[in-house]
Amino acid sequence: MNAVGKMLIGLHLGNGYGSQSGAWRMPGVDPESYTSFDIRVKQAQAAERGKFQFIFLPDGPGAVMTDIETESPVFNLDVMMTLAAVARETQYIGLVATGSTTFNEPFNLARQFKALDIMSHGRAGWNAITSSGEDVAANYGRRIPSSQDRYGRAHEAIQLIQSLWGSWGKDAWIHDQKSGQFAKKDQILPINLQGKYVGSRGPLYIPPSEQGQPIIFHAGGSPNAHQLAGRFANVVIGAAFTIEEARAQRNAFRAAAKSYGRDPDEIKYIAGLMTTIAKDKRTALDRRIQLGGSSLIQKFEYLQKMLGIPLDLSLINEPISESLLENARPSPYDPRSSNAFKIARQGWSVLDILAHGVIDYHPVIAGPGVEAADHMQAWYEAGAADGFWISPDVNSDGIDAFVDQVVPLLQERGLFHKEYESKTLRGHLGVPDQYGIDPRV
């Protein structure tokens, strides 16, 4: 359980259709929403009306990562211009993107994020990570540099950052127009601050916001961004198949956080989770084979070497036959196996095996909302996550589903709030205040 008593949940947003691929061609939605800012507006109102604690906007500036030819790109148009309408649209929800510190430069990110943290009245969060792809450098003209590299400059950029940040003291801005003092000199102060990879003098222009500065997030499981979170992040956003798996991530965030000085309740780990919310099971099943098309059967050859047996594509539409079913063993190199190696034995079809998400980058639910309530509900009870974050399968009735079907099963059950208490993401979050670096960092 977190220090605030209740569950997070945040929502994943991305190109605008949803995280299924063939979102954009289901019926009653607009295939023009990838370029429509109106309609992002109108799905963070959604999940401002579920009272969502924040929406989260991924970024990765390289190429085109789907197959454009009949997929559309899962990335924003821009991540701050679009968190940039929603601020005006919205009043309460957290607003979160992704930059990068391997090709950005520490003073435009620092005066973009605080500037929507000033225009959101302090609901601004990046979610500052490492850039990994030789994809993305060559939009920049670069290589990828090494690990270490990459994380020595992310360790300077954020401090860097924080810096530029806490640059305009917090009682600096006066505006008082019968004195004719508009701001104390002396509490602006350049920084002049010169590591080995980024420097930059300072100060930013720029006040505090409502929550003094935007909130650190992280997304990552490895080692070095285990330090890198420990010592900077208030929320992770994790990807995990299992409770123990995901018990043990956020363990392991604790103790960084705490190695650094932090108190560890400090730093939130946030569980993915898509969904797929219907009136039943059968149902569910139905849409997602709908929307996954021929990509479903593409993810037929991988289903067998995570099970461990030989499968005939023409029997999809059957059960896998006892005699295979013996001879099946999950995976060891693939966490998800485990989950499809259990619904196989459940005398599903091959394509309804596939269409319970056993392949999808983190857990899915299909069915009616007291599944993903349930779902939730364990692992929030079981230590394994502070909250979720949700990826519905299309966005333009997807987040409405959750919001009407789940939510309410959750504030029943008193594990998720049933008003906003706060108006800024760090209240939201239950986050200590921090204006500049922290000190005990």
Given for the second form:
Protein chains: 2
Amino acid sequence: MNAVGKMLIGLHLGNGYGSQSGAWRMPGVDPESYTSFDIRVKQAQAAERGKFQFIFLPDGPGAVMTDIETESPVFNLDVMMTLAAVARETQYIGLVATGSTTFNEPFNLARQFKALDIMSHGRAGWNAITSSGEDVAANYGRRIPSSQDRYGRAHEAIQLIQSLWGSWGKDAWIHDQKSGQFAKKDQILPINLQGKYVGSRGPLYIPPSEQGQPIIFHAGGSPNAHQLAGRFANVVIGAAFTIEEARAQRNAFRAAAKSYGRDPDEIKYIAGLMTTIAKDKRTALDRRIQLGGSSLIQKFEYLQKMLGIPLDLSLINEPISESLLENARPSPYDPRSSNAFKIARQGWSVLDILAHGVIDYHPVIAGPGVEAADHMQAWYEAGAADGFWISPDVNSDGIDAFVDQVVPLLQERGLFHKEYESKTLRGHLGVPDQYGIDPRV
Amino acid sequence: MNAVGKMLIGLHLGNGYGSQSGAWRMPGVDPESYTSFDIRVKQAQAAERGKFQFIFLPDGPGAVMTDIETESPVFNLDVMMTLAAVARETQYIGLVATGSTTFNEPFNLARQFKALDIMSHGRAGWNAITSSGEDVAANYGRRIPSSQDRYGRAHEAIQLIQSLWGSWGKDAWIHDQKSGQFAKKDQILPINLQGKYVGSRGPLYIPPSEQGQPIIFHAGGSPNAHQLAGRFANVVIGAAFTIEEARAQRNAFRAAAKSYGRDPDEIKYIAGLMTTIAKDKRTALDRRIQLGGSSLIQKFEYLQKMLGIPLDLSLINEPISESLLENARPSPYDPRSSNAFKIARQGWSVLDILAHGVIDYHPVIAGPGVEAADHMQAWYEAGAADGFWISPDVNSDGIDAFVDQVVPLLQERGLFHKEYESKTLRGHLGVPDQYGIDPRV
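What would the structure be for the form predicted in complex with a further copy of the same chain, rather than the form predicted alone?
After this comes the whole thing, all chains and molecules, with the earlier chain placed first.
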């Protein structure tokens, strides 16, 4: 149990196809989803039907990270333009986008996220990250700064942006047509922050939203990430393969929050989960085999390293023999190895082992909805997560499958809310509204 | 006559209230228009009903330039978020926002405008400006660079952004589900531009829109502006008070285009026009008196300087006497002075002279629709403008007044199109589609 009393669920809305690189080729998928805002809106609406607390858009910003010859870019065309479209055509769901503190002017980030907060009536969240990829830096004609400089700038940028968000006081906007007072000038104040990396005088001329101002998210797992999130974030977008790993991460973030004088419950740890939900296990595995295509051969190569045994491609449809498995040594360098070994010992064929998603970015559920519900309940009750961000294999039907086959189980078990109790993201997450500091106090 | 064969009309969509500082207090105006995206969308739809070629959003970015105690900020909350909303709820009208080359990362501008171009199906334009206000620079914790550095960076930024827009070739996106080819990698190429001020490797992972890529606008009147626009722009957002001044500006931009090896017809000069359209002159003047409020007193002070004669506030409802007018010396330092003098000699009261808008940012039409149509026809036929960007006094009813009372007259006179002939901004402006350079040629 966490402070909200129920688990939180977010939808990973990426390139419009889904989390599996073969998603764009699947039957029923519009191959132009990458450029379709209609489809993005429809997917967000599906998540809202499932009462998800938020949708989450990762960003590099702007790198591709795939082989464009056969795969879609992994990121959204533009995360803020997408959320603007979604904001206009949804009512409840929180809208969270990644914005790099490394490659954005803080004033521009502040303005655009606050505008999103206004247009969504208080549903905006900013995933404040640092960018560490040289392919991203190259888009800006630069090299990636040192970790110290990136996090130094991130700390300054978040404080500056939160200050800009609060620079227009809660009750400053009068707009009284009779008296002619538009706003109280003495409650719209410059922030005058100048740091080593960034500065701004302000103020930002945008009044508070229905939740005051956006919420800070962070994604990362390093000690630097713990500190940044511990100081500023209300939500952490996590990545962990086991309950133990997730619980350790969650506790590290909670401890960091405490070290910055905050209540640990103010920070929610959201674990990643990838889903292929189908009526039964066999159907789910077949779907993932269809999705995997040629990438399963690459994964076949790597599976041998994970298990520490040689495998024969011609026997891919056979279980691994008992004698081979006796020699297996799950790699200590990959936290996914023990899961791969466990599934191998259940007697699945090599192809089916791969179809279980033993080699992917997050834990994978490939099976009926109850498997996902059981996984989520186990992690949640073990204190390993306050919630989950879901990456469906294929968005076009994978979001609906989760909404129709997993959400009702979680609701029946009392683990997930049945209705939105609020219309703001802060309301959904149990985070108090935030306004600027009243200069009159 | 210009290259398109008809005049072009754009709507200035600013803070949501209108161009007059008193607009937010007028009857029928929602005092919360500043934060209402519903209202912005409705205003854009009104312009689309009138077959306007584009809406135009100026930006500082982000400064206020008014007395917030009694007036709204002049700019939009965020120009890109507004255009995203408008893009989803209009079908034809072009969408043009100002983006500062001084205070944005070029890659971020490139990505967001191209995403807007995709979501609007080829209706995006970028008004590429340099920022020169110290109040703007203060938002970024910096001082305004020298004019040389600002324009140097602007030249580099526009070339870089156009290159990024063209980095995904016209026919590169295959998305063939059967063959599994997503895109042709050899037609999505890095741009590898590195200048003195900005650089980028790219590519930008966004395919062409229905018009290929966005159009470049520019706003400014200096020799630097002539050069920048002459090199890159298809449209200039102008500001001139007389036919002579506008024609000189237009010719300067055309000459600059020619000096850069372009056909002068490739650059369209769009003059500013502010409108108060009413059933008759008296009603229009009374509306502007109501709108002007206390600001008319400040303008009363300045009118004396423009005319070079002392005026008595107690006689504000009387015409200026013949004997006083004989001593008037219209100020040579303000191009609006001769117009103020002309109106004074027509015998209008001092208050009515002010209500004519003799002191405003652009020429003002306060009267029935035919006055606006006559003004536009005269300027257009004199070669002083290829079109006009209209700033209604109050958006809530001022856009409709223009659409219903001016547009039909222009259409009857054969000066303005009756239907959209295209669905892209390039189509509206007679500018050919633009794609990247095919590396195979």
